[in-house]
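What follows is one chain in structure tokens, specifically the form predicted alone.
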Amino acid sequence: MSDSYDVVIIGSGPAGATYARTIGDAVPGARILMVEVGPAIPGGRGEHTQNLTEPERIAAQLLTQGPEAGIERAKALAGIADGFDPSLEFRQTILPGLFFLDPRPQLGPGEAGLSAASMSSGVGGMGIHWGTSTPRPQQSERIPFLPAAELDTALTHAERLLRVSTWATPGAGLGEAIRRELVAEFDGPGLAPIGFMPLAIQWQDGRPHFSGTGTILGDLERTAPGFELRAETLAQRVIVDGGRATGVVLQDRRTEEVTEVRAAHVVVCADGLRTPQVLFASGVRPTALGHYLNEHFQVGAFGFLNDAFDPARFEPTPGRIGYVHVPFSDERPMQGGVIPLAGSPYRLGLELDDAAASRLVAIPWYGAKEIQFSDRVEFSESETDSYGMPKMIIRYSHTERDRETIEQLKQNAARSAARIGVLGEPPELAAGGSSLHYQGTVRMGAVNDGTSVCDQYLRVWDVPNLYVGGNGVIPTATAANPTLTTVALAWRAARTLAAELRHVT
């Protein structure tokens, strides 16, 4: 063994960063190694690409495309799955900076698949590309076996880590006018109140600053001198000795040198697909591993505001995006909204004349998936992916309830547009996998009964010293963007791990 650490964290995205920051703050003398399979990017570690200059942003996106690194997106889409048009709309679904799990998946009988399942490899993980929406889970989206007060405390801390901005209702300007229309259309008894989407964006000198993974890490290198971030380093497997996690086998992607490091604790936060892949490669294969895979449905459309909502009629609202948010509720298991795009900080790459651009709105609706054990990511015993890890195959189908949800999503997107203007195109279901929110694959559970991979503090059942993190731990069917919940759960787990370190030291 060439090195020894208190904690090795696999993955540099929001969950891994939360573990590192929380442990480093609680135990400043801890030796923490974070490894990331992808490279460092321009603009500082973990910086959101929306904060970079245009040349830096393009360079960063090309760097984080894994096996497609350096390939322009139009070329990367040349071999896309049958039935999908590599047009501008689809290029927006498969974002620059990502790469496909499998661009031409073979679907089994009755399978819908996740043809657009994709991921990113680079320092900061998906936290340098994400849209920054941070709604709190509502009603049955919440994890039932966690005490409500504890979950709320964790969510509040996650909002601080991500520097979330929230806006009170009623609001002002165009955003408030749109909100009132959606209240009239969608409000009702027992439904969560319609407001504005919380976003991990702050305004600095009149300009928006998007929270990336670096926002979570803060100045950790200064406050915890034992923290090390090692890029272009593949975690091939966790070393399990005597039933306990004792270290990690690492490969330097530049030299292909393989080393082993000792670790008192190992945390796997690779993402919702690669975290179970690492566990599988490590021989850690509980019954639920990779199963209960779910991704919320995404239906979207662009619309154009009518004369009553002409932005010129309203006073500007500096420091607000005005993203109107219709939250998930059990009586309506979906989340929707309207985003006025005039003056928006989001760079969408659309080519429109000024008059059309000023009235353009995005209308996203997300629906909860019915969770099934049979929806899963499988791992091959013999075939490998571009990183030499067990090849992944997704098995995923839609239930009758799912099909009903998809139709309701389309109807609600059309109803949203009709209240404020007209649709630019019919609402369509986005390609499966394009939301990038893959959940359930290492799900948490209240008891070790074979239906979960880890406990409420994200400790893998029956393998002491091994933790997981990321969207994959969420066990509930959700429509809300999961990043806030993921960070909250990682914070709870990291506090538990830090307490163990303090006890030992």
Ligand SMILES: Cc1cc2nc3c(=O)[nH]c(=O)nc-3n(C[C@H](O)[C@H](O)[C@H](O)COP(=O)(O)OP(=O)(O)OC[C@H]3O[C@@H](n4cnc5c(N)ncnc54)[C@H](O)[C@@H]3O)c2cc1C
Given for the second form:
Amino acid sequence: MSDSYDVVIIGSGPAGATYARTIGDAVPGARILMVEVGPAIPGGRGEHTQNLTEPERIAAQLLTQGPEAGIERAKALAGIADGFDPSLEFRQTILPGLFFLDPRPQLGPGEAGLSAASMSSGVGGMGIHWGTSTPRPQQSERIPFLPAAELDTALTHAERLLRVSTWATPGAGLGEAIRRELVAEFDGPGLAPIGFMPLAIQWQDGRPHFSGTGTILGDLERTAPGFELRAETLAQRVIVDGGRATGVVLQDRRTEEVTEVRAAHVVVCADGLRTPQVLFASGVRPTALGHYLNEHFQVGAFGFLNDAFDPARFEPTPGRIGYVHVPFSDERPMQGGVIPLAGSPYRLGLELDDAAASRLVAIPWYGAKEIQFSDRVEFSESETDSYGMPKMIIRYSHTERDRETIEQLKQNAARSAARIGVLGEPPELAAGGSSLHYQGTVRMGAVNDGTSVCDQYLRVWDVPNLYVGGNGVIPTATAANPTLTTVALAWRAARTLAAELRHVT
Ligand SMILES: Cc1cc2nc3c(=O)[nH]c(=O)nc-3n(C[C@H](O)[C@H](O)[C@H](O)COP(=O)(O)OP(=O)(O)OC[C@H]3O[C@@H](n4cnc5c(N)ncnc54)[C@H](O)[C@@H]3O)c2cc1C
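Complement to the form predicted alone: the form predicted together with this ligand:
Below is the whole assembly, all chains and molecules, this chain first.
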């Protein structure tokens, strides 16, 4: 096994996979090592858990829960529930396949915290569990210093990599009937048009196939034989020598053996919280590192369709999910929607057999957070997490504008329900962190002025050969689900890196 690589990529989620695939396609002879702290999962590398058999899916979820691997989420929570502040209300976000950053978060005065902040550790990252919603960023969600046409090209490429399906407007069936109601309620001048949520799902033989991280990687081991994916391998730190990234210190999680590998380029794609953690551990600590942390607010509600929208009255629309999507607009900085759950291809673990359940709809509304320098993930110099990495503490608070946004989100969820039926229960703000979209912690910037960590090609300022990727690079306040943008930005960066490699080899 070689101990010298052209590129070492830390993290095997969608961001890392985009770098690997793009570099491998551009330079098939490149020696690319991808390391992943979590284990390989059953059913194929990077396969989406929704495509697996039930036993495989459950096994994959249990394996990827980091320190809680092997423990059912409800049981894991029971273990920590004793003594935790019930007002934190993070019970609602017990998702299998994830583990909490801090099971017993301590809030400082005036802080809202991100008590449900979670991560996933396994080959494919969160990209084997994700919901596949892939809206394009709209208006001020877009990165202002990127040329619009370039960003659009990158988003188009990301849609191809993720195999995103889009649906024409107007649609058909129940979905179209709901869309028309939401248009009547929420459309207006200057607002992005209301349509259907693009999803990284393809229909094969009448069944949905969800794009996982493996979809991005494609057949890379064959097309770029120098690509190697090493699971259960922790990147403890990037080696920075003479101000440049020159390698990585790795720990084999099974034997605890620590080795060093040399690398011409190092790419850190270890998620929105752990990417800054790896940089911190490596002594790369620009002022903005971990700061400007923001995730969109999430108000979740369930509703029941009234008689006019009884699914039985509509022609079925096989191959369409009918997730009606109200996109973000500057005039209304939030994204909303209605998802009819009857006949849903998502395996939700809900019993939807009886007549009432067939009328069930999910009504998710997400709102953009006002970005503040003070919202941050901090790293301890002395304490460590379960992997032995610097312990993370979240410092996060809501502004006056944030509180208004949250109220509007609740109202919009209620207005959505009233158009088509009734609310199941009053809309509630989900516990902070439950969006799973942590942005800004290694944000990109147009200039190196202390308010960003990397440049527009995701190169860490002042540390040649060091790149980052993932939701943490997104600098704007967004409500859209970020993975499409993250893949687009990683593709752009990886092309730059590949061009450097081609120049050298
Ligand atoms: C249930 C669920 C639903 C979701 N739905 C959507 C959706 O509909 N739309 C959307 O846009 N997004 C969604 N997401 C979020 C989406 O999955 C993430 O945005 C995406 O996976 C981020 O990709 P990433 O590569 O940056 O990070 P991740 O996918 O988190 O991958 C990072 C990887 O790095 C590894 N790692 C961390 N530290 C180290 C280290 N020191 N050494 C080695 N490896 C390390 C981690 O173990 C992890 O596997 C969802 C997520 C979940 C869990």
